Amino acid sequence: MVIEQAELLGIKQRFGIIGNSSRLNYALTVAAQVAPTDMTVLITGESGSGKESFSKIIHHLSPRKHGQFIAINCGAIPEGTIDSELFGHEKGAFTGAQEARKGYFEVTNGGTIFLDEVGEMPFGTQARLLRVLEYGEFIKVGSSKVQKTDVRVVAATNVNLLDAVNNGKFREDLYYRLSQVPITVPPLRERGNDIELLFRKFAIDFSERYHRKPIQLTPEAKEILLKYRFPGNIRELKNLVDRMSVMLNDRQIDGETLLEFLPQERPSLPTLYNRLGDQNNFSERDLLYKVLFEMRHDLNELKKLVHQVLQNENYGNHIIEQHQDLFNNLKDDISKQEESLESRYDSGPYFLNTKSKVGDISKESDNTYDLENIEDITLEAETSDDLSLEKKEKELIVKALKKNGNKRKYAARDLGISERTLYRKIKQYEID
């Protein structure tokens, strides 16, 4: 069965699907092709990406469209009652079973059941479900009578079921029975300009609901919106537009205003080393290590100075004798600390074992830090008396901007942070 573009457009209009990304179109095409059959479908995708919408498309485009459609969240039903909910129970089957009850598989005979979060289904219930899929039969809780049912099952999950199979939390035979036809719903961040289209749609919908002019984005705000990752997908975007439609009087939204409504990224300090990116960068943790080593060095220098002053005073020797434990290992502490600093920051590439304790150096680690390209930052940090992390952060941002001709995109990449975080920091520190 071949789905033409006109037919695909008709499906989008009928079911309110917004977007033109290739991955979305492919998922819709597969759903339309499998809908006329009775094949079991497994829909995978992140939470909030619209998996239930695909189950409804499959049902309403199938010969079962006049039958009942029921959506069930398997993760929301307690383990002790899910068998009763799905397959029913007889009177007296358990405490509180005052009368017999029909389950969803009996009620929806001739229709479609959508099992959302099927990966959360208890192991025992999985065996019962496999029996329904294989033979179309089930047994009520507390009964010995086998009953028949004709139900089409569409399942969905936001977890990797193969990993659950390998971990012994999901039946392998059920997995292959459910995934007869797999459909993957793409996350919102991978749908490109669909984000802007959905934003407009939600803005118009909420303007009609609240009887206000729809909100609009400036070009700068659009760029920020398209770069945001939306871990909550379409659900998060819809809630964002709803919140701004209600709370903002100015219907023109600029980049700074949009950032106030987007969740704060962590860490708030620039991450100076990206483990998946360029290895010629600091990490924030290593910067903190360096500050701590410098503080330790300053403390030893202070102890040394106090020791010298006390030696030159008449009463000093008495104080030194009373605090021998403080000054006995002074020379050893200073030499070890200087040797540690030298090995960490003045010897070129070094290796830091991320699983070790603070200060533990491992030459066998896979994480390599090359400090040649940031020698000026290191030297400046070592000679500065100001240990303010905010000041260091601002200086690094200014250096990165100057290096890249004030182009935020490349400066953010050098710093190992997102452009959105860099934009916020520039505002925070009032950097021209």
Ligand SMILES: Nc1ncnc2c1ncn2[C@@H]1O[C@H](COP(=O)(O)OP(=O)(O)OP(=O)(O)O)[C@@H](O)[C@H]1O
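Starting from the form predicted alone above, please write out the structure of the form predicted together with this ligand.
No partners, no molecules, just the chain.
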């Protein structure tokens, strides 16, 4: 099927898609071409680049347009319930399953399911998804009866799924099955003049909403805007125009004013800074806490793992005996680790000047060591310490949630953790 220019224009108007860059046009053309088929589409693109808009276009241009369209964020559903959400469960399938429930694949029969952030789907669920894609079959949790359904799947990801395949986190067979038709949504920074078109469109939209004249850019400001990287893509541009439309009295925006609204680039802590620091709401101290917390967690996890492996291998106990210090003095290690980190940053420009009291814990160290002890030690260390990293982590989470209007997805992104991890931590820290 050939998509004519006029048809492409019609699609843009109907779905409110602004832009004329060749990569956007190509992606839209592919979407329009595959829409009438039942082929599975994998949409790849950075956050805020418009992936969800593409999934809607595909559904509404398909013969399934009168059927249901359901968008599911695979990263937001807890691992324990995702199978039941997608495929349903029988009464009594697990504790709390008082009634049988239909899953999305059953209720969307004849329609389209959009699986957003499909890379976050747990491994076990991936096998169920593969079956429904290959044979149109699924089995409810707690049932043995095979059921049929006719659902078209459009999936999206903002991570490189092939990396996930190589890391053993995503099934290779599912990857190829999902990407029957791959569509790449280009990042805004690579759409050239589309940036200006979008700016103008959003400026008009917000002028109508706030009953003010639309904001405009001076040539110098325009140049700055076109060079900006837009890590948050169209969503970021829209928010920027929204903020400037509300806050500026002068409707003519020069370069200097625009720069005040753009996040500052800073040379230190480059990776984390891009993820967190550019939001202005997180201090370097917050960032360092985050790094420390992750490091300590990783180290403890490693120790547990090594101990477990050694215990399970025949030669392991021998090695444990040879390295008694490492395992017997684990409590010392944890407190020393924290002390050394503290002193390392004590005199630094950003860090703490209060003394930690975790050293006391080492006195309680005994010579017998078992895995359960590690948990105890960790807990003890965290609760008896005024500067507990856990407390700081909780603060960071609350801060990120506040900043993002309680939207977990964006808070998780700011924190550099998955939405599922954030969900778990909110529960763990009992955050409202």
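Here, rigid core means the biggest group of C-alpha atoms that superpose within 1.5 Å across both forms. Quantities reported herein were computed from a predicted structural model and do not represent experimental measurements. Positions refer to the first chain, counted from 1.
Engineer: Answer yes if the CA of R424 moves 2 Å or more between the two forms after aligning the rigid core, and no otherwise.
Structural biologist: Yes; R424 is a residue whose C-alpha shifts (by 2 Å or more) between the two forms when the cores are overlaid.
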